[in-house]
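Heads up, the chain below is alone and in the form predicted alone; it's given as structure tokens.
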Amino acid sequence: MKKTDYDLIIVGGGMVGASLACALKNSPLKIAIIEAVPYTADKQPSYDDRAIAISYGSQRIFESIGIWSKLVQYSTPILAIHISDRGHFGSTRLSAKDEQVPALGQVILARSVGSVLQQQLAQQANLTLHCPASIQSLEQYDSHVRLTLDNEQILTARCLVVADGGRSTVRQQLGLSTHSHDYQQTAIIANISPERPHQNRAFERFTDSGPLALLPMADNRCSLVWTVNSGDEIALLALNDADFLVQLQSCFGYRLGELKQVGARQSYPLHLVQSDQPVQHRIVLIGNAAHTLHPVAGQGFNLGLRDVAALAEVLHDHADDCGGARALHEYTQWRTADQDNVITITNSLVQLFSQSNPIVGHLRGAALSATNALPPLKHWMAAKSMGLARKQPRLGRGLKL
């Protein structure tokens, strides 16, 4: 059986993954990727249609990769984000004028995401990919980790990286334990055009059912998220588009007036999935893989590039045992502390507004009003949204390895 060596091996080409490879292309390690389906745009199942809030720190290691002037013509620009609660007083604004930053974030397709690391990576010169191709096998030994494919090609590497989702098969096939919390909540996601122009507003209102979103996109379009509990989605996925617009029109309000129009709708379930050991002896785990994420604020993708960048320039830094136990404990210490905030705070804001207790709604709704009215607390909040609270890897400084 033939065997190959690598310095760094990635399992999972989706968003995460290809992000990882493409921020390492200048480094000297020897790189593949492993994915289980055909390599392209509409096969990878993370490149689907659905809209991704990309904050402006990822946007600034996207610059750094080199990916950036591909992706900001598939780009809406987010200039300000208005965050409400329904039926309470109360509001907070946050505005790229007053943070003195060119946008919030962006708004762009995960497939047009994909489309720009698959081009990248085809003219990869340190990247093999092993497509279609799934892992039989996973040793690991004192300098490397050893994988045997269904295809029988041996391959080892001293760095395993983790990055196939959520549902992670390696993951399972490591034994490795996690920490998991249905919302009973389901996610409708759609397009939708309302009256007035969204002037490149984000929206993120809380109901009683859980949080609703919407994103400006081209073409004076909204993507929706709409939390709903669980059960109730089938019911509105089946009302035509009139009555569903007329449910929506209800929770969301008139702030952009009559929504017009909507498009394909989709639902997915939520639930936080968080890994126990996200690092191993010589495996690290990313992403979804690592942390899976209720959408509310839109962190889940910027938590996994802000990891990315970090482990780019760990592993970049330790070429020489880019997958020994002072690399992967350097990147331990960088990241647990912004993974284990981002969770709590998702996790306890979905908690904490789904409660339909009118004292706990009245004083949501003042908070939000103080949040608004103290510069010091708002500026904050947007550097969270922004990805920019916490000490930033050289990709996140718009700096080379």
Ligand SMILES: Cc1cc2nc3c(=O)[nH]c(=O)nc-3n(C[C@H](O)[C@H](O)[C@H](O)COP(=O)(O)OP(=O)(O)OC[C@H]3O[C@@H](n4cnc5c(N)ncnc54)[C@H](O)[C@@H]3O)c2cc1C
Contents of the next structure:
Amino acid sequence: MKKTDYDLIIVGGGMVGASLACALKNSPLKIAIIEAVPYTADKQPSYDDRAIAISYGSQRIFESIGIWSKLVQYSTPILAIHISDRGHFGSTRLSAKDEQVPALGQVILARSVGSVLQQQLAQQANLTLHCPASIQSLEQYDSHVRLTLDNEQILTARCLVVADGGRSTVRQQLGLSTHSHDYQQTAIIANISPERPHQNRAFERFTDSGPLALLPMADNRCSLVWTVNSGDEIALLALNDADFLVQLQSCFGYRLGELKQVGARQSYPLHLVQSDQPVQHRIVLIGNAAHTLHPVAGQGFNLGLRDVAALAEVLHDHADDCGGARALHEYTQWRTADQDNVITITNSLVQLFSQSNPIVGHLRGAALSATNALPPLKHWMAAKSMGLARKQPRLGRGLKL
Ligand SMILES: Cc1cc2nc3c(=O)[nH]c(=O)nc-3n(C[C@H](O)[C@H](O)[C@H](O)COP(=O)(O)OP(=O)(O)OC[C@H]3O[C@@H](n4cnc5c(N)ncnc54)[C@H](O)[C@@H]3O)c2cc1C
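Okay, that's the form predicted alone, but what's the structure of the form predicted in complex with the named molecule?
Zooming out: every chain and molecule, the one shown earlier first.
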């Protein structure tokens, strides 16, 4: 049996795992990615047709990694965000101009992020891609981990990063516990063509069943993420296009005029999954494997990418023992507060905005109006959504590792 030694092995070459490998392209680390599903497969679960709102902070990380120049052709800038609550008075508007940034964020299809990341990985001299492959067994030693793949290859590494998504099989193989919450909500995604120009505005509208977002895309299309109570998606997905648009219009209203066309619809059941032990001896869980979030605030990938930037910096700075206790302790100290904060805010938003109680509804309206009237509060909210509220890693400040 062939045995290969690496410094770092990343299990899962999805958006987060592949970003970590790219971030470390100039490091002295010898890296492997183990990915179960070929990147060209239709069913590749990370790189599908969902549109991802990438924060300004994430854009800066991609710039430092050197791939923003390739991603920009697929992206649409968000110049303003309009937040409202269906059936209640009050709304908030955030704008790139007020925040003095070129854009509050960018909208990119996960599929496009995938194609750019793959091109980058293919050129990376310090990286070996094992794909399709998955781990059959895993042993932890003091100085390394040892993996046996399903093709019988044996790999060792001083650090193992687990980025195999929300249903992480490696997390299960390691016997790591999670706490999870089923939101009893399902997100329906589709592309929508509205009558009026979107003018690069993103809309977040809270409704009784859950939040509804329309994100600006090229050719005046919008990407819809419509959260409904689980079970209700069955009827909505079965409707013909015209009837679906009637239902959507009644929830969203006429801010973009008549909603004219809808593309293929897909659905995602929504859960919170949070790993209780995201850092283990020589092992780190990142991305959805560490925390799978509700898409209400568009923070899942952005949080994952901030973890990537911090982890890349720590692994690079401790290249001599990249999975050692000092390196992983530093990473944990750095990232736990942001992770907990984003999870708490996301959960609170889902709970607050999924209640049909009229008193809560009036309070929400008042809160949105108050936010709109208070520039410091608005600025704080914008900084949070742009991913700029905390200590930035070197890659988030436009620096090299
Ligand atoms: C509807 C919707 C809208 C969203 N919108 C936004 C948004 O606007 N902004 C935002 O920041 N986030 C958003 N998110 C969240 C975002 O999609 C996730 O945070 C992101 O996809 C997580 O990436 P990941 O690489 O951690 O996991 P995944 O994307 O799940 O990738 C995991 C990878 O691991 C591979 N894998 C799985 N098992 C194994 C194994 N055993 N061995 C090897 N490889 C394996 C898979 O094939 C895959 O390539 C949204 C999510 C949803 C559902």
